[in-house]
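One chain is shown next in structure tokens, namely the form predicted on its own.
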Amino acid sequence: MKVLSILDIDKNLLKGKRIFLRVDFNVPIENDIVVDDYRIIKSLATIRYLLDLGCILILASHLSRPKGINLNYSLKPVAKHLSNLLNKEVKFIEIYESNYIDYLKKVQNEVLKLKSGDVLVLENLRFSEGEEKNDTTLIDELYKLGEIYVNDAFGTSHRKHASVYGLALKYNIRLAGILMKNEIDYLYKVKENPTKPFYSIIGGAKVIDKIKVLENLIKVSDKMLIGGAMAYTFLKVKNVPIGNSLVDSESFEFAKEFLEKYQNKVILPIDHVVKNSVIKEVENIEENYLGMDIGSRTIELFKKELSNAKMIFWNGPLGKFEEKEFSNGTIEIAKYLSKLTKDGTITVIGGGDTVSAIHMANLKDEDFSHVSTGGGATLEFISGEEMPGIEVLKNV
């Protein structure tokens, strides 16, 4: 897939140039302070590359799910926040108008006073119920910001609204950002073209929130690792005692038909830590116990496995990780993955709940060749899904 990056294009046609840069700074926030900046550090490669340059950006997100202008949901604390990161003054301009178009009225003339190096970040997207339904009217007060339209927001391109799709259509010149480009290479490499051999480990709760994931990708893996809460009801299928382990039995026809069907490719755990009143590990679970981690023998097991390939996509952790006493199996798969990657193997971080997963084993999303912001979109591009925020960066 190939989409224009802010790389790929003459330097001189970005020099002192507005723009409109599309970022993922939905972050959580207490007390006015922004308490995990995970999504805000990803986009500063972009952000400084475009400051280097002498750029006006125009920067753009949305925060949670308002309903109509709501300051508890304000971005100004984001603002902030990004001033210490850049070490300089990030402009922000309050909302005191009773609807997003009037306040975008004001910030227009704002913008026009805005110098080579400026940086202002816009007030929640959200507080427009424009932005959810990509109306025009929307569209066209945010496209009068910019005179190039960038997009380093992942994490929503697979949604139709009008910051990322309608918005990109009116500019002559859309382009992704770094991060945006990079998501697209690695996934793109995943779920079309991997290196091989070509492992995938799939984790997390329900079979039936990962049906089309699972399809897409067991097509190009040579060995497909499954564990988490979803490997019970794979076992369950195979006959497998499971005590009372979590299923999924919405995905019990699915199972049965997908081992039936790629039995050769599919690995899954041998050995469980168990509870009810007691914590244990066990080879079958036994009636009132519930699995909550892979054992030591499936850790081994899957390390052995992954030993044999050239490109690894890990989504979905392989236990109850919250809680320390299930977090083993899932952390020290982290710490082997990141092992691999110093050796060469391409590992490719997908989801939520795996990043934070390998956070909590001390790990840098250095430690890996990439870790995807996306969540819900890295699941979705896996998928084959439409991603609206991509498409329109193709037609440039």
The other form holds:
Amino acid sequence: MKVLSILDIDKNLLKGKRIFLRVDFNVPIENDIVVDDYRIIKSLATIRYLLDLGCILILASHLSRPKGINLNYSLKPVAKHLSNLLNKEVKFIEIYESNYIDYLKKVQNEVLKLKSGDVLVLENLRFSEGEEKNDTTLIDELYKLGEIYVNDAFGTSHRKHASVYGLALKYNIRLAGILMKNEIDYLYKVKENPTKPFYSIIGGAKVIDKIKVLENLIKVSDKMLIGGAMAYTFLKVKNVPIGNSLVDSESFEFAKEFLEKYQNKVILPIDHVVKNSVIKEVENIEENYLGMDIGSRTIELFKKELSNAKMIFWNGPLGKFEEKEFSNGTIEIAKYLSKLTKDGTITVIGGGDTVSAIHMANLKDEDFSHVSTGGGATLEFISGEEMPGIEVLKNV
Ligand code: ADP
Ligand code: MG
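Other form of same protein, the form predicted together with adenosine-5'-diphosphate, not the form predicted on its own:
Then the entire complex follows, led off by the chain already shown.
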């Protein structure tokens, strides 16, 4: 999959241009303050690259799911936060209009006054109902804001929304930002052409949510290590005692066939941290006990296996990591992957909860080859789902 990015085209085509830059600024805000700026930080590489070329930036994002205009979901706090991060003025035009189209007409006038190096954050795209509907009226008005289209919002690229799909199609020059390019390069490699031996680690809550991910990854994996709650569905169909652990009864059939077909590739946990009135580590889960994390022998087994890999993809926490007593397996494997990364293994991590878990373990994105910001979009990409926001960038 070859997508043209801002790094691939002649800088002269970008210099001094007014850029419509679709970013993912869908960040948590409390009392008008951004409480987690991870996604904003991730867009800085693209923003800085374009500012160095003297571009004028119109930054557009959605925030949460407002139904129409609702100032509780304003991007104003984000503009302020970005201004602090960039250490320069970031303009924000407030919305007083009763509809988003009128607001955009006002912004169009202001945009013409902007000068090289100016940055403007647009109000929440989802204040317009047309955003999620890929509406042409909205698209036509957004189109008047920029001369070139750049998309760095990988986390929204699985949606056919106006700002990521219809709008992009109107531009002759429609490019991936740096974050988008990295996401596509790494995840495409995982999906289609991983460096071998390639190992995948899959955990998390439910098998049913990840059937397509499992099916796609097993094809390219030399080994697949399964942990987390979803391991109990697989253990159950193998008649291994799992006590009262969570299972996904609608996935029994799938799990059974999967294990039969790929028995030489799949590795399941061999011991567990379980809870009832007490917490303990066991090899066989007794009645009334719940499996909450992989045990220490499993951690050792997983590490031994992973030491053979040249490339690893990991999605899904290996236990209920939000509770300290059950976070050990996830943290130990995260630390081990960061060690392997230093030794030259290519490591790619994705999934909303998995990324939270590695941050909770005090590891940084730089400790791995690639940490995907996409959450649901990452899994859809790996599943082979259509990614409209990427498809539109391809044809440049
Ligand atoms: P991701 O968002 O990274 O794709 P998932 O959403 O599939 O991951 O799964 C994350 C959830 O799975 C977490 O909330 C975690 O607590 C839960 N989980 C993992 N293992 C267990 C377990 N053994 N028991 C209960 N919950 C678990
Ligand atoms: Mg999740």
